[in-house]
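A single chain, nothing else alongside it, follows as C-alpha cells in the form predicted on its own.
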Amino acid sequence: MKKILALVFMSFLFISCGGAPKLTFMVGGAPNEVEYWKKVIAQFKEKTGIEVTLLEQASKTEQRLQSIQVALRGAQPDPDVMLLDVGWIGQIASAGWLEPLGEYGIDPSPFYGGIISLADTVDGKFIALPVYVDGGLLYYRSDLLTKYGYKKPPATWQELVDIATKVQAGERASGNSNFVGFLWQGDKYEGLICNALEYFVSAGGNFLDPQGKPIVNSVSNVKALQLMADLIHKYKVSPESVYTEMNEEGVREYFQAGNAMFERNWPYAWGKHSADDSPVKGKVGIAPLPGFVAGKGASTLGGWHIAVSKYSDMKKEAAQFVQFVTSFEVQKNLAMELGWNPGRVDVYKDADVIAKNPNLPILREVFINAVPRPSLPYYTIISDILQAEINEAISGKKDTKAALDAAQEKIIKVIEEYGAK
C-alpha cells in the first residue's frame, strides 16, 4: 500500500512540475468506464481548447479514497477535479478541501433537489454535483411471480416473506435444492450498512435524528433489525451465507444463476441480468423496496459526485469541466453508453434514454426519496461500529437490542471524542 501511495504522490509532482499546467481529473472504475472518460475529455478539449490529463485510480473504492486523501491532505494542486463516492463527501468537505461551486455560476436546479441538499451541500454551499446516482432496488423473478399466482411484487416486508416462502418451497420441490427466497447484502462491509439503513428507515427509524444525535437503539430500529435476522433464522427465506459472504456481486451472481426469487441490489445489476448470456434474461422485474407499511419503503442513496479541489490552480477551468460533465448532452451519453443513472432529472424524460432503459421512470421515483448515509467527518468509524454489531445480530450471535445498545454506546463515545458541530 505504501508503494501505491508513493507512486500516486510522485505522479502529482510530475504533473505539477512538468511544463505548462494542465487541468487534471482523477477518476477510477471499470476499464470501460475509464476509457469512456477519455472520450469525454477529448470532447471537452474540442469544445473549449482546454487540455485535461486523466489521473487513473485503482478500481477498488478504498484505494480511490486513499489516493484522493493523499493529494488533498498534502494541499497538492492536482487533481483539480475528482469523482467522489457520495459517502465520502461529508468527510472530505468537513476538512475544507472542496471548492464551493456556486461561485462559478454552476446551477444545481436541474438535479435532484433532495440529493443536492442532503449530500452535496455543506454549510449552506453546494460543493459537488451528482454525475450518476444509485439507490437500492428490489429485483424479482417476474416469471415465477406469475407462475405462483401473484399479480404484482410485494409492497410490504410481510408480503415479501409470504411470496418468498411459497416460491422457495415450490422451486425446491421441483428439484432446485439451491433455490432461496430473498438475497441481500449482509456481510460485514459498507453494503450491510446500506441495507440496514433501508430496513431502519422503512420502520420509521434511522441512525441519527435530524439534530445529529444517535438513535441507533430506537424501538423502530430494533424492530427492523429483528426482521433482518428473522429473514434468515425464523422465516428461512434468506440463507446463512447472507451474513458470511454476500456482497453485491455474490448476490447478483446467485440470483442470475436462477436460484432466487428476490434480490436487493443496485441498478447496475439490471444490465447484467438482461445480457444475452444471462439465464434470467427476460424473466426479471424491478420495483421499489418494500416497507413495513405499503408505500413506506426506503432506498439508500449511492452514486458518484464530481467536485473541485480547494487547492486547484485552475479553478475556473475546473468549473468549466464540471459544467461540461453535468450538461444534458454528456449526462445523456453516459446513460446511453454506460447505462448510468443520470444526476440530472431532465435526462429521465428523454425518449432515447427511456428506450435504452425502460426502467428509468421507476428509478426516478426511487432516487427522489433516496436516503443518504450520515454526512460526518468520522462516518467511517461509525460505519465500522454498525457493521460489527449488526452483523453479529443477523448471524444470531447477539440479541438484536443488545447489539444496537452496544452500537449506540460506542457511537456516543465517538461523537463525544470528535465533537459534534
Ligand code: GLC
The other form holds:
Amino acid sequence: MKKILALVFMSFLFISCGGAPKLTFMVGGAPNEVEYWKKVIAQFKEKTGIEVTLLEQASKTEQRLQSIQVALRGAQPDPDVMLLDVGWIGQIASAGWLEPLGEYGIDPSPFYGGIISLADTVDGKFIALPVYVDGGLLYYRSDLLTKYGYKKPPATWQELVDIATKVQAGERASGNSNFVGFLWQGDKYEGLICNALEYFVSAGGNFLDPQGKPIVNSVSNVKALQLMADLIHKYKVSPESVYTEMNEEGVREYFQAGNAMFERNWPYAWGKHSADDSPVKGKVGIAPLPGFVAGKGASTLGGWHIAVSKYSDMKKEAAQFVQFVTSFEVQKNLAMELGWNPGRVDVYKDADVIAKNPNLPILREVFINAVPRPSLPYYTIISDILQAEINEAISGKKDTKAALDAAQEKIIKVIEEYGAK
Ligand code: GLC
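Compare with the form predicted on its own: the form predicted together with alpha-D-glucopyranose (GLC):
Below, the chain from earlier opens the complete complex, with every other chain and molecule after it.
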C-alpha cells in the first residue's frame, strides 16, 4: 500500500511539474531567426508529439560558445540539442562532449561531403550536421554601380577602392553625408577573424601552414593587414566605426538604410536586403569577394551545425529532432524564409528555392571553395590573440608588421604549451 501511495504521489509530482520531460534546444542568432526556430519546434511537436523548450542565447558567437561550455563542463542534461559554430565545433568535439549521430540511424550522405569530413567527423564518427553553410560575400549597390558608369562589381581590392572612392564622394556631394564606400566586420570578435582570413588568403597567406605551424607574420599577411588598415586610414572608404563596433548586424543595417556602396557579409543578409520593407530592395547584387589578383579572392567558411550533447537524458528524441531539422522539408523552409544556405546538397536544385534566391548557384561555388579557420582544441585562444592584434592594427594604434610579429610570438607559445594538433 505504502508503495502504491508513493507511486501515486510521484506521478502527481510528475504531472504537476509539467508532464513528460521536454527536449531542450539551445540556439541564438538574429531575432527573426530565433522566432523562426519557434515555428520549427511547433512543427516538430505536431509531427512527433515531442515538446521542445527553446533555450535562447545571444547573437554573438563568443557568447553562444560560453553558454554551451558552461552547460557541458558541468555535465548538465540540458541542452539536449544545440547549434554549434563551425569555427569552434572542433573545440567542443575534442572535449568529448558530443554524441555520435550514426548510432541513431542518421545518414550524412545528403550533406556536403567536404564539410562533413572537415568539420563534423571526429575519430571516424560524425558528431554534427550542417544546418546552414556560410561564406563571406561582397554585397554591392547595383543601381549605384550603373549610375557611376561601372559595368561589373570589382574583381580586385584595388578596383573596390576605386569604385568606393568615386561613389562615396559622389553620394556625399549629393547630400548624403553618412554615405560610406565599404563596410565590413572589424570589431574585436570572431567576425574580424573571418574577415582577416579572407584578406590574408587572397594575398597568398594564412594563419597556419598545412602542418599547423604558425605563419602569421608572413610578407603576404602583412600586405593584407596593411590593406585592411588602409581602407580606413589611407583611402578612407571604410569608416572608423569598422574597428570600434562593426559586426554582422551593424554592417547589414547601415547598408540596408542605403548608406553604403559595398558590404562584406554572410548570405543571411540577402534575405533581409530583399525583404519588402527594405529600402535597398531590388538594388543589391552579390559577388564573390575581390582578390589582390582578379579571380583569386577567398571566402571564410562559416555556418552552424546541429549536435546532441553527450550528457543529454533524451538522446533518442534529440536525434529525432536533428533528423527533422536536417530533413529536406525543413532545410528548404529555412532557405526560403531566412535566406540560409542549406547544408543539404539536394535543396540547391529545388526550383522554389532557386526562384526565391537566384544567387544560389554563385553561393554554392563560394562555399565549396571556402577556407576553414584552424580546427584546434584551443582555437578560441588563438582567435583571441589574433583578434586583439589585428584590431589594434586596423585602429591605427599599432604598425601592421609589429602586430603580426606579436601575434606570431604569442601563438607559438600557445602551441608549445598545448601541443600541435
Ligand atoms: C557567422 C558564421 C560563423 C562565424 C560568425 C562570426 O555566424 O556562420 O561561422 O564564426 O559569423 O561572427
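Numbering follows the first chain given and starts at 1. Everything numeric here is computed off the predicted structure, so don't read it as measured data. C-alpha atoms forming the largest set that superposes within 1.5 Å between two forms make up the rigid core.
J.: Two rigid parts rotate relative to each other between these two forms; which of 262, 133, 216, 393 lies at the hinge?
T.: It is 133 that lies at the hinge between these two forms.
J.: Quick question: how big is the domain rotation between these two forms, taking the chain as two rigid parts and the angle in degrees?
T.: So the smaller rigid part is rotated by 20 degrees.
J.: Align on the rigid core first, then pass along the CA displacement of residue 96 between these two forms in angstrom.
T.: A shift of 3.9 Å.
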